[in-house]
Structures are given as C-alpha cells and as structure tokens.
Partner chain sequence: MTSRFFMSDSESDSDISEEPINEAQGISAVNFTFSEDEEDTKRIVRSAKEKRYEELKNIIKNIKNFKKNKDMANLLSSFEDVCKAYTKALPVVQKEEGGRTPRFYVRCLAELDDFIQHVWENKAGRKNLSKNNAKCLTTLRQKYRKYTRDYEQDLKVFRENPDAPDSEGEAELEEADDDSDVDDNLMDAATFKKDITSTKVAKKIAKSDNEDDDDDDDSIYWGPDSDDESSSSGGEGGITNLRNKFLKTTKDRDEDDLKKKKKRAPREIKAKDEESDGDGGWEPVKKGSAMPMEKPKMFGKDDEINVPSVHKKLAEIMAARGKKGTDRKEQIELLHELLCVARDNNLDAAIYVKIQFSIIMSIYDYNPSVSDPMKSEFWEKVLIKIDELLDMLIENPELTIGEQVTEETESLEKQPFLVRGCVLTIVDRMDEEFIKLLKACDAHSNDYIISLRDEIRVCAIIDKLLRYEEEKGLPSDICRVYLRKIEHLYYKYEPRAARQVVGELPETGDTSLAEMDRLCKYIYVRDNTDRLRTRAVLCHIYHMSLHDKWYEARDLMLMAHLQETIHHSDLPTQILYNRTMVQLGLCAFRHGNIKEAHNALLDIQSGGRAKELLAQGLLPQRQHERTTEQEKQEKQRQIPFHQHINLEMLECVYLVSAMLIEIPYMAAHEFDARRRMISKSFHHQLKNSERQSLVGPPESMREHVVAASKAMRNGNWRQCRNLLLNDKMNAKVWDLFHEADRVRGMLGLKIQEESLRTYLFTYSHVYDSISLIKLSDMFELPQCTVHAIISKMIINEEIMASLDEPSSCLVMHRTEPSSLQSLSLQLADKLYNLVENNERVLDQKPFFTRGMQGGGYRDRRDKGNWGDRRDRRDQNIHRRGDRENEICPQHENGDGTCLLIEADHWALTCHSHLDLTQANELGIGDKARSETDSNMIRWHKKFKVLRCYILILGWLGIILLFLSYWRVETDPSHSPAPLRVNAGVGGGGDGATQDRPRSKKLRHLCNPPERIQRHQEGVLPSQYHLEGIIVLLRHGDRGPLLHVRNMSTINCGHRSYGTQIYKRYVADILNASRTSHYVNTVGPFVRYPLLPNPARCGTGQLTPQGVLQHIQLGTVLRQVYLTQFNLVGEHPQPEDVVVYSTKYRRTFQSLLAFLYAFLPDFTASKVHVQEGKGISFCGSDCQCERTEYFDQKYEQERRDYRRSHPGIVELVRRLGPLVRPSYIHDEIVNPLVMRDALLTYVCHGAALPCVDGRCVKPEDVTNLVSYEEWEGRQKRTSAQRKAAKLRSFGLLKSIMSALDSMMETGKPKMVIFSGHDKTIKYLLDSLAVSNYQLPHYASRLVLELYRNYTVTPSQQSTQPYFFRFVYNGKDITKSVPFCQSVTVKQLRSGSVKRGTISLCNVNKLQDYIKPEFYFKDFGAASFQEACRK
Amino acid sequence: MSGRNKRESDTGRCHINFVQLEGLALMKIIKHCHEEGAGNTEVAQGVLLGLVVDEKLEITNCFPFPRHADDVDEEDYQLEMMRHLRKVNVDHLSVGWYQSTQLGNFITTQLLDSQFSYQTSIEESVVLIYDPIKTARGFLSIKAYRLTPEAISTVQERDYTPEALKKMRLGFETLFQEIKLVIKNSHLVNTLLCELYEMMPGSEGKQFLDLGTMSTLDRSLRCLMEYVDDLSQEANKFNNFQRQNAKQLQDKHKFMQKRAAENAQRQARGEPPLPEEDVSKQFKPIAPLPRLDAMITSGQISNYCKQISQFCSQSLGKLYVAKALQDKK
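What would the structure be for this chain alone in the form predicted together with its partner chain?
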C-alpha cells in the first residue's frame, strides 16, 4: 500500500514547484533567528504554517520552537500553538519547518531525519534554511529544501550500502532538492515599503560595497577543511573494507578450489562429496559500510563550495566596482 501509493502521490498530487513566503512569516523567522540563532552554535528552529495551492506552497505564518523546553513536550506545544492560532483565525496547517544555520553547515543527519519524518507525515513539508550572518551583511539568505523521492525511499529502507545507493541512483547532489522561493507581500505592505524607501537617507544601504571579506573566507575554508578531513577518513574506511573483502574473496576462492579437488578425489574413491554449504558459514560476508555519512559530508562540502564560489564571485565584482570608483577619483 504505502510505497507505491506514496510515490504516486509524490509525483501526482504533491508536486510543489515553488514556495511563496509571506513577508510577515519571513520577518518572524528573521527575528527569531537573530535573537536566538546568531552568534552561538545552537540553531533556532520553528514551524511553518500555510497551505498548498496547486503547485505552490504558500507559507503565511510561523512560530518558533521554545529553546530550552525541557519541561514542555514539543508535540503538545505545537498542537496547542496551532489550536490557539486557529482560534484567532490564522492559518494553522503545518507545512514544514525552518532552521537557522551558520555558514551553511546545515546538511546533517539530523536534518535528513527530521525532514524525512516531516515529509512522510505531511507530504508538502519543506524546510527553510536561514543564514543570519549572511543576512546581517546585507544579503538575505533563505532557501527552501525538500528531500527527493529517491532519498525518501532510501531513508525509508535504512539501507545505505553502496549497492542500494547505486540502485536508487542517489548521490549527494540528489539528496535534497532546492525549491524556488518567492517572497510575496500584500499590496499595502509594498506601498509602505515604497514610502519608507523615499524617507530613507541617501547614505544608508551602501555597505554592500564592504570589502573586508577575509574573515568570512577564512571561516569557510576552515569548515571546508574539517569536512574534507572527514570525507577522507570515510574514504579510508571504505578502502579498508574493500581490502578485507578482497582478501576474503580470495580465501574463499582458494578454499573452494581445495574443496573441489577434495570432492573430485572423494568421487574417485566413491565417497559422497563434502557439502558445500559450510563455505558460507566459514566465510561470513563482511557487512558493507553504510555510505550515508560520506554522502552527507560530500553534500555539505559541495554546499560550502557553492557558497564560497558565490561569495568570491560577488567579492570579485565588488572589487571591480571599487577599482572603477578609485579610478574615477
């Protein structure tokens, strides 16, 4: 029932092409993440509320998870919160969750697991990743992600062996899919913004030409290095596994040959041949290594790389602009 139907529903009913984010919800996310998620290692998380309209997921509201909620049950909290929101006639359907990140290090096993549980219980769920640090520097950074159907089925089976991954054609780049995100404001808000823009003094809003980029790059590189190390350790592990496997194969082969020769002899002597099944007993296949960690690490690295190259190209542009400005002077 479940697997097939779900896939059908995945492809059919619940095909989300883009996410439409209300300005209000965004502001709330930003507020929450800056209050809680910036500056320290912990992440701020919350629930997104909204509706699915055709191929569009509208996110109209959100509320944060309490941060130190030892005594509060999260589920209860959510349910109660939604009940309250319903009472004041706000959208109360959960359509996913959001999370703050630092320097884009969000691809983790936890994220995978929680998004998986969201997506299996609520089809249309997305996760919004918001980067407060980048936003503080003048670049709003918010992205929507969903797990791909292949990833869903793999996680469902909890089978991360190389063969399984190969069969599913699942690689680090097909783990998550990014969904287009559109911010939509009501016309009233737009009008307000226009008015505000006119009121803004001219000197503001030029810090995007800030050239001090060293520290960001520095930090990104350090993070990248960490992950590269991890990945190379994984590769090492896999290497060992392969070696063991090869050795066993060879042993097995030797044993089989010996056994065959023995059996031939026995046949010649008219004795019954030795049973073959103890071979499998003697050479228990070595459990293949799960490749999930490696995949996630690779995903993370690719994410970093994208970020860095993006950042660099932006900085490069800025440098040219700065150069032109200097020439003028």
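Could the form predicted alone be given as well, to go with the form predicted together with its partner chain?
A single chain, with no partners or molecules, comes next.
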C-alpha cells in the first residue's frame, strides 16, 4: 500500500500534536507571500508537502498556487507539480496548504470550506496562516490550524441552525484548533546563520525595535470595529427571528383558546363541535436562521482581541528595551 493510500485509510485516527516546519519551507512561504501581497490585498496561497511521523507532522517543502488560475486547473497543477518533485526525490505528499493574511483577518467561510475539503480527503492536513504585516514589524507571525471534529461534523451536515450547533456543542471557540508550530533548521543552516550574524553590520536589525506601531494598532482596531458592527447586525437578525417566533406562538395560543371557547358554546347548545384543523398548516413554522456567519464573525473578533493584546504586550516590551538602551548610552 502506498503512503498516500495508507494515510487515507487511517482517516479519523490521525492525531497531530505539533507541526515541524523546515526553515527552507518557511522562507519559501515568506518570499511568496511578500511578493504576492506586496502593495495590495491579494491573498497568496500554496501547497504544503511533507509526511507524518508518529504524532508529528513534518513540513519539508511547499510550492505556490498559480497566480492567475483562470486557464489552469488547480488540481491538475498540483498533481503535475508533485509528480515532478517525486522524480527528483523530494517529499511530494500533500499535507495541507498555506495562506497569507492581512492583520489576522483570515477566519472566513472560504477558509472553513477549503480546510474541510483538505482535511476530509487527507486527515493530517493543516493550514498555515502567515501575516506579512506583523512580520515586517519584527514579530514572526505564522500559525498552524486544523478544524475540530465538531466543526467537521457540522460542515458535513451543512446544518447551521442554533439547535444543531447546540447539539454539536460548536461555537467560535471550538471551530479551529491551533496546533503547536516548531521551526527546525539543519545543523549546516544553523552554522551558516551564525556566520551571517557575525558578518552583519551593527546597524542591521534595528528596525525590529521600531516603536512606530500606532498605525498597525489603529488598523487592527478599525478592523475590529467593523466586525463588531457585523456581529451587531447578526444579533439584530436573530432578535427579529426570536420576536417572530414568539408572536407566532402567541397567535397560535390565542387561536386554540378561541377554538376551545367556540366548541364549548356549541356543546352547550347541543351542536356538534367544529372539525379539527391542523394548526401547523395554518401557522407554518418560520425557517430557522443560519448562525454560521455570526459564528465566523465572533471567531474573527476573538482572534483580533488576542492579537491586539499580544501586539500591545510586545510593543511595551520593546519600549522597555529601548529605554534601557537609551539609559545605557
């Protein structure tokens, strides 16, 4: 049995504790995302290649999706690329995909559907999210995510009603699972990095102490406000749905009381009662309101809050470091 078929037969039994990312693959991801998203809001995406060792997912290589895929079939392109990599004895098994993001704005229905497609076909698949804006500020921002079993079951059913989400115990907190990410370099690469560090001028690297973080924080807060407004609209829709349900239940109760009173009067006059009518036909149930958009929005708001908190903590750390260096001078 081939490695790919063996992995697919183990679907549902794969458990990934952490992801080990090779430094070369990371540099390829960074290079692609900075080139693709330079000066615009385009999203860079690509395929991750590697293998599973026990409970560790090793990502050893990657390649980007074609930039303009209008005339190119992405699936055929991936298969052709993996076929060529296999010929030159490079890891060619797909273990997920990567995507760039702007200020942590990545929790969307498109990401949910794409990761569901990957994870149901290849169980160990992960998605790496790389943020070039935060990295440019001196904070390497790359994280690995997987869908939780509850999220996979819910997406399979395509039932996002409040009752279904409550039954599956699925909320924005349990939609994605963050996997620990470890970056690994070979000993030769570490030796080269040490030599390059010794050759680096003393002025290099000072941009990582850049204290001008107000613009990044301002953009993050503006994005957070937009998502809070979206969540408020979703809450208004749900409140309207609840009011319509309550009004329908009230009308149904009044109708049944009126029918019972009429039958009591007819019985007192010795007349036969009115024929039974199907109340459900007269009062058709209101279609349940899907809660997927509200859950996605809540997840993105939570992610923004965590990132802003972490960003502010790191900025305060840089302020103290800069103050110590200034005092030393």
